[in-house]
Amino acid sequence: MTSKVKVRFPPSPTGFLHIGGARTALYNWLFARHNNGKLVLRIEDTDRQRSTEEATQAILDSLTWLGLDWDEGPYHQSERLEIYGEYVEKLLKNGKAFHVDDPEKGRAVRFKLTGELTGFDDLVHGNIRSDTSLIEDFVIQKADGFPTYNFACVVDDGVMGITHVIRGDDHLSNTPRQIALYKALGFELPKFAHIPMILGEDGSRMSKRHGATSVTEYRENGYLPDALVNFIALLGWSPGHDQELLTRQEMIEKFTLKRVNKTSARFDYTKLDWMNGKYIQDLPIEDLISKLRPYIKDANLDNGVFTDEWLFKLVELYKERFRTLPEFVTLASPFFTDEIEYEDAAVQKHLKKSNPSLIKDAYKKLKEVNDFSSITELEDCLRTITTEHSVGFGKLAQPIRVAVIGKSASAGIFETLELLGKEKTLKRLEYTINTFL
């Protein structure tokens, strides 16, 4: 391919950018970057009733957050009515379009189909044949002077010199009409690549009932843009090997339409969470903390007591344990608050059935530890207790963990006690002794 490659992403600003649209934008972006071509951003806002400025901004924000930049635009179709009008007049003059009058809607313009057999070679599905004799003449300009979708996108593709149209296969039914328009207007036909749809985990078309559908929701739910881009890239495309974690540069280098699947992809939330967790682990701690702070604040845990050094240690301790940013808040909340909730199952298993003397001894000996910031001192203290009671370390560590965190899973017990500090640790051990033993 040469630098002549030019693709477009044309969202309709009638709502948020959904995952299917984000994948289409990504594939166009990857194709353009792989071929040293250009990506045009075109806002198809000719639906005056449904298009909004808020939706337009949300789409632009989502693309920017995902890191998908564009080389031209954004163009707004609502600002290009004069151009469409010129091409409508051209078709009217050469007899390829005609006026129709509707008593209620006013005067519109229809395109006259010739009924020829129209076929095209799709870069994903192969040769596709369609008989335009089965399609009626269709409106290209509404009574209000605005163009219809099929007409506006063809004019723009032709005027802007679009070489490849990469879009969802829900547009396959539009393609015969558009090809007829390209030919009637004298434009060179672009090459088409129709991408299969994304399905929910149950195999049905992805919708709200499957979970979040817009990029905005994934952003708010604590997913990282690089992880989401990596994930949706693999929803219908393969780099040709089993590698699943790819940098953007690797995706650009490997992306070809030949490796886009013909069959629909299923959205796998478990895989997305796993992938997001991997990207979280690879983030420098400082960057991760800056992304976590808004969630800490939203959970009312930002009490101004903890230091940057303390937060650094806590995030470093837990970074391999959470898969989304809000999950950190759930796991680490016992470190920020004075009062904690105790999981009943953990209490029943590890406190009710524990040896009370072990926990009481731990409370007594931990009270004598001078330096709670010393992992060595904390470890020596607890291991002395297990030696004196002739029990395995787990017999002491698990009850203490539940006593100070409220649940049976946490990071290492010594690091946990260090970050909690002496006051919180002793207070919770005392509460446990008085309440559960």
The other form holds:
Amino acid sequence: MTSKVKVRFPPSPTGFLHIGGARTALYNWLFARHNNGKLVLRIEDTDRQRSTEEATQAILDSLTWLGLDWDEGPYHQSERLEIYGEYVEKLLKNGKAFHVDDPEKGRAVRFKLTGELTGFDDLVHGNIRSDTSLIEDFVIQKADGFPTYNFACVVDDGVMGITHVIRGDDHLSNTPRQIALYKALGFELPKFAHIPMILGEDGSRMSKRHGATSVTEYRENGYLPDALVNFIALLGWSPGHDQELLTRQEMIEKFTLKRVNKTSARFDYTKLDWMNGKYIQDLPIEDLISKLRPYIKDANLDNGVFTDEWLFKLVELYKERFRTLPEFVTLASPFFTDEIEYEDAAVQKHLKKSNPSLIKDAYKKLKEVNDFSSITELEDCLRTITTEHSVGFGKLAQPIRVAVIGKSASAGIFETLELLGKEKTLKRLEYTINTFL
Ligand code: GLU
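Structure of the form predicted together with glutamic acid, please, following the form predicted alone?
Following is the full complex, with the preceding chain placed first.
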């Protein structure tokens, strides 16, 4: 059964969907779904200089990628000029608006404020008082015939029957003007909920300086939509307990405006990475592979020589070790290519100081292993060496690891050798013996 709740997400298409905008969209979506209500998507493109078709498309793509669907729209304000015109006429007729002529700009319409502007009860902040002395009669229709934001927004919210306006608190100062317009136009007032801004890690308003700010960038940087949605849901809302990983269904069930914070949340990049890693671990390997393929291709690692089965094993082996999709490529590139980079610190610590005869022996014995796809054979081989040399297993595994992948951290050594294969393993051991020992 659908309820009377109707909310809206009305972006201005002047750029990419910002993380703050995505959170506003998400809170509206969660509120609508929690209440069995409706979400309207409205493109506020009345600023003709700044609005673009590309930005509209980018915003729609981002919403779709995030999995935030809407029930009505997208409406475009630029296609609704007639409607705003009718309401302007109405106000002009009953004396609540008047024309102003500017010799340069042309003829605009201003709204005539009568009486006091009132404060209002905000569902997040409580009672908001407004300083009415600063507000003057304001423009509702510009000389180019287009409505101003405040006017178009109120007409649409009124006509569309919006019950709750959930938006960033950068709009708090617009609300008293909008309330005056609702009253003058005879619309029922919606309830307002203004959500605090998102701050960067240093406590100042989140901007490019802090890192990626748009959904598009997070998408390109290898974050998963489910992880991003989970993360931004918690930027200003809490389910009331410590659980941080929530499915969409859990978020829908638990979402209330009462649990939206009054104070700003900080964007914690480390936490986002952690969360993304968790979502990566939870993905079925096949799905993960299809998300990784474009990154593998972009890094020119798609040399065509590996099989699906091989890639499956490699991704399975590494899936707990990367937090973003491109990080997989960085970690796993030594498996794909012959150009590997040796980390200096790892070389110093594990190769320069190791016992050369141990590595040489490993080279000799690994050469005799017939089947590199057999973990047992590889294990027997390496264990024999450590027994013969009376050293702990790490004394052999660490230098071999650095020799074959260039760094001191990797998945299990046997699996690493298996996936590298005999040829790459021996070539790299040989290189190591000739170069570092
Ligand atoms: N177009 C406005 C914006 O993107 C909408 C504000 C509102 O929700 O009223 O900021």
